[in-house]
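Have a look below at one chain only, the form predicted alone, in structure tokens format.
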Amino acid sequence: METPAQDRTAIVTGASRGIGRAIAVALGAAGGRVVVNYNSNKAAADDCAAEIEQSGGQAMTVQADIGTAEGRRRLVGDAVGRFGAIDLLVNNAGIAPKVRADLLETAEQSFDELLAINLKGPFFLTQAIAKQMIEHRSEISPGVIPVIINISSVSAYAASVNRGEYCISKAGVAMMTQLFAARLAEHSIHVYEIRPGITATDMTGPVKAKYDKMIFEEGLLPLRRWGQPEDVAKAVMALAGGALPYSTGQVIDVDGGFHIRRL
């Protein structure tokens, strides 16, 4: 059963820029109601919300650090207070290490910070939203399948020894997806994981030259181009629109073919 995107009421975390912004804008352009979550960049979040409303959608911004319990409570409370029952959660917010340190030099503070934002936050936000979806199922538009989408990374399985804490956080998101998919299936809540590859965002900006060489000269990717935030947004829109009604726990690779093992 397909779910028209205009019937969606969505929370998108980390939506002020990059992949999150592209997802929020796409949902808004389809007429959805979008909660634009951000942590520090209010101006960018306001700009994203304005773009959504100009395209015909509805939007609100909520400042919340999802790595904290207080931030998650405020995000859920404000979202439900404005739009009512949430039927789509996109766990997109995430950070990279401030310093790309060798695995043997990884700082405990960096490890704790990344796990809090990249894994603990999405885990407990999903828990809260899942309970809300179950409790308020009758308030969700008829025919709409509640969906939770976790944005992870190829780093869930590709080892980078100079940012081990990031890889571990994304591997955790992969298992988190499987766990919630299994637990929530009885409530007809579908859970998916989208794994972006090398994508042109602020996070990859500092290593652009390195990846340019790997993509265009060394043939790292079968599809020889950078991924764009809009590539991930299109995958989200397909899932939000009910394109996989008999699937849950599915991993969607948006990586230019990086996951293909080649000789």
Ligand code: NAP
Second form
Amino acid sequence: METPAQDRTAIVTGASRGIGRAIAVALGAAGGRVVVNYNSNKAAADDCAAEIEQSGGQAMTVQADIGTAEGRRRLVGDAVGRFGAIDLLVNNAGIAPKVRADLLETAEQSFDELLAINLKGPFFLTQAIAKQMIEHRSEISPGVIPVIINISSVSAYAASVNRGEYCISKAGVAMMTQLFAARLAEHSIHVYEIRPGITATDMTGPVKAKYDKMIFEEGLLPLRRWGQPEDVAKAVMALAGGALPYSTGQVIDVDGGFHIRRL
Ligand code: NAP
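Having seen the form predicted alone, please provide the structure of the form predicted together with the named molecule.
Entire complex below, previous chain first.
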């Protein structure tokens, strides 16, 4: 069953910049109500919300560190307070390690920070929103399938020994998707994982030269270009629109073919 985006009420975490912003803007441009979550960059979040409003959607910004229980509580409370029942959660916010340290030198503090923001935050936010979706089911428009989308990474399975904590956090998001998909199916809540590959955002800015070489000179990717945030947004729009009504727990690779083993 198709769900027009104007029927969607969404929370997108980490929507001030990069992939999250592209997702929020796409939902807004299609007429949805979008909660633009951010952590520290208020100006960027306001800018995203303004773009959504200009394109015909509705937006609100909520500052909340999703790595904290207090932040998650406030995000859900503010979102439901303004827009009512949430029927789409996009767990997008995430961070890379501040230092790409060899596995033998991984700092405990970095490990804890990555796991808190990239895995624990999405897990407990999903738990809170899932309960809200179940409780407020009658307020969700008939025909709208509640959807939860987790933005993981090719790092869920590709081992980078200079940022092991990031890979572990994303592998955890992959299992988290399977768990919630299995648990929430009885409530007709669909859960998906989108695995972006190398995508042009602030996160990959510091390693641009390295990836330019790998993509354009060394043939790392079958599709020889960087991913763009809009590539991920298109996948989210397809899932939110009901493109896969008999699928849950599905992994969607948005990676230029990176996942294909080649000989
Ligand atoms: P980005 O450009 O660095 O943007 C990160 C976003 O997350 C910003 O909006 C930031 O908010 C927000 N954020 C960071 N920590 C947060 C926290 N504790 N609470 C709430 N929001 C927080 O990153 P991106 O490249 O768009 O990445 C988005 C997601 O895609 C991440 O989960 C990342 O791991 C994943 N991913 C990225 C790539 C890639 O190549 N770029 C590839 C695969 C997967 P502020 O603006 O307030 O800082």
